[in-house]
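Given as structure tokens, the chain that follows is alone and in the form predicted alone.
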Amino acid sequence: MEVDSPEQLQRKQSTYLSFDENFEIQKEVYRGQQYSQIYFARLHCMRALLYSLVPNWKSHLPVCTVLGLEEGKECIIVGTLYKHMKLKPCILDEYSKERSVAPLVKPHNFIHQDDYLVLEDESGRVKLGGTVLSPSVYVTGVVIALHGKETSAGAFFVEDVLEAGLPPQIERQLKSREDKYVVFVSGLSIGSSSSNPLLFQLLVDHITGHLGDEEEQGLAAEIVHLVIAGNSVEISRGLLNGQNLASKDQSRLSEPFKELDIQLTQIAASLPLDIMPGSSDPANFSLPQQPLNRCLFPGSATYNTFRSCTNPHCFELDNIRFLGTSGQNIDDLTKYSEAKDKLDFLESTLRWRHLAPTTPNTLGCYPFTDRDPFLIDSCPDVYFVGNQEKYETRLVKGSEGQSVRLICIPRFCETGVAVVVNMRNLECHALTFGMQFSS
């Protein structure tokens, strides 16, 4: 008697590569340098992509610099913007003998009424005035062309203003179309309170087939890749406290890796999936943050699925682009800037055409010295950012045709869910987990 055996499923595969050597530091030595040249750089880079936009925006003005500036004379001028900020947090103040006996600064946000905008390039800096440009809105550290006139105070009242747009988008042919499948999750905080091994072991064996019937096996089957966009393990500070560790507090300290390794292991045994450090994993605390080391992952790391990437992180599948972060650019941008939503600070970083304006002054990057690696150059088909409150996503337009889905991925352990995009048609919905008990 024959048994018809399950007809055996094959997981998709897909092309990929890897963009991150732009955010690696390999070559480059520090030798005591300060922050100005990184401006220097973002400057260089931006001014000439904003002369050439200047003639289809008001080309019968002049431009100018901030010295060459007239009063009453209408031109154009292009630098940085420097915002001044009443309630920024400042080191001197943890000296300061006056201090209030209230505090004045909210802890999510330094926003004040009093804000206001500054210019500057090589030449000079100029205060800014005027209704078109709300301080609220902008940061330290973005690139922008603004139209208006010096006034007799010597301030320079704005009457327009441009900025970099969407940067140009390569058009892509797709190999295939069929449904193929990448799975974005963050915030697994494996090691802290709020952690449920259940819920991630409940994700692991969905994406490697293991859950569900034969349907729900077969759409697993169609997931082609794996992104952990940061904060993985969360490390209790009690342990680092700089004094040498005791045995027992040396177990503590590995058992949220040992933890995660078992479950990346089954996950490399399956599909390719990508790692990201974030701000409570073990890397550097500065962007770009380098890759995690393999040794924390002596299990998962000997398959060759088995990535460790940067953060931020750009990579290709099958020709559609992914440009991600871990979420401190967009976490620090809440803190100096307003906006409806997180999507709308994402969407400000690709028409300022960076990823992280807020470096180096209020978020920590590497002081580069011919370079500013977070210039966005081409335009991502998806960008990412995790760690978030929620799932939130958006498909912004640009002016050329670019076309880019935008998504704010949340923290597993608080909301049990990741988010599932489609490379046919960058369509994407949430996968939520969780565990209900019945008395």
The other form holds:
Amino acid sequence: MEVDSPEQLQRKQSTYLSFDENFEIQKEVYRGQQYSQIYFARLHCMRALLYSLVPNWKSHLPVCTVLGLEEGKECIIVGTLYKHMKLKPCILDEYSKERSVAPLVKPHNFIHQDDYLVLEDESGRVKLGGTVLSPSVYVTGVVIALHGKETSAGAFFVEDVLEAGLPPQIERQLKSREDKYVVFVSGLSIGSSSSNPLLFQLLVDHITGHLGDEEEQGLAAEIVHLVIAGNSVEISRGLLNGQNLASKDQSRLSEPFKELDIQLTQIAASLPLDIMPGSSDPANFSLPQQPLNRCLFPGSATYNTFRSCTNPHCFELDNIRFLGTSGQNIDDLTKYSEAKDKLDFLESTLRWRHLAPTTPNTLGCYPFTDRDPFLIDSCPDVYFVGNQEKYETRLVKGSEGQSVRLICIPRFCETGVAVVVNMRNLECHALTFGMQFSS
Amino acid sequence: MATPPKNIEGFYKQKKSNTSKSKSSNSTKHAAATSGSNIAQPPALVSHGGSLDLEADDFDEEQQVLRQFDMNMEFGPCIGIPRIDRWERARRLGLNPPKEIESILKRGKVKRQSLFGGRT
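Return the form predicted in complex with the partner chain of this protein as a structure block, the form predicted alone having already been given.
After this comes the whole thing, all chains and molecules, with the earlier chain placed first.
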């Protein structure tokens, strides 16, 4: 704040509610269960939902289980999709005699034109045929309803598909609001060779109002919240080779955290912030990732504005619901399916009402027994994913008047771009920091 | 082996020291996909006093009811989850599991895990 200005700028505030309880696993006890339990919970919840949607879709057709299929009888079946992928890495390939089939270089994407889909429920599974369902669009773990009939070959010929669609959304009163902004940033990667400390410092200075003239400070005062969506630190691989670290190297291990903590302390002193773990952060590997330990942030954790959150993270600011992840769910979809852009993947997860359908098949997840915490019950207003290549955004409208702002947050260390959302109208723009000026 | 006299099990309780999965439990699993079946062990397979794979007290009615509960696919997979937790989950998901199962399980004298507990 400038000392010589007549009035002090006050930062706007908003009410905060966390919904991360669903993603916390402290109360869970591992009793040797396998993943069949979480698949059952997922199928049960989604099937109940789809059964309720089927009468509005095709009320004249009977609904049956996979075992109850009869040849030639047109019906509707509901189940979990399984995609058989030729190129999917399989542990058994190591023992296969025909080693030449497996490529030496891992492809970026495991799609093959010979991939096929299978629908499965407790009674059985059936191979899916027909051209309506394109295997490249779907992944294992999605629950859908299919209209079709069994062929003489024993496959199910699909004529139509019903996805759950966007979940119901609580109506927000958006009209009588003032401009309040939420800033999203991800992929700070402090400690990596490519991260530039000046860029993050510029971001911190801008948000805390230490940068610019009164007008710019006025804009900064309208920022009410900061969300750091994963991959805040990057620990050099050489330090993690499994051997005991010499004492001189131990300080190198903690340096990225010290640097991050200094920055976060500046931020926390100024506005509320949420930090989520990502794939390169020291949190558990499988989803849902648990909050980063507060011991990592001795300076900033003393502030009550500092919140360490789970990944996925769900919260409400002034009754606007935000939901998002640090990117592992979308990155996994990119590996096992195809879409025009990342926003299409984001939209698909909403339409399938599941944050991470590929868990636990190809993405690690905790073996819950009684619920699937990634099911999306209530449509968020802002749905974000961190650590993507570039900034992209889209407004998606649902069939029942839902309206969601989808955001892909780019990696800050590579792009210098943070994303700002206006809570008044859910409009979104990029905040770019750079050090080079074109002449 | 001559066919055993009736009620030989009533004279003395015999338990096999080691158990192993056998054909009859496989057939139970298969039939359960449709509904649930009455486990009828033909008398010829039962050697004197004991049984090939089932413990003598598995013929107990309570055990039968619990086996039916384990095998019922409506309540999800039974392996790896204690019976009471599976019952609780079924109740929470609105599946209306029979209340008598809860009372049998809470009485405490039955196995915590499903019939496959420790055998898979």
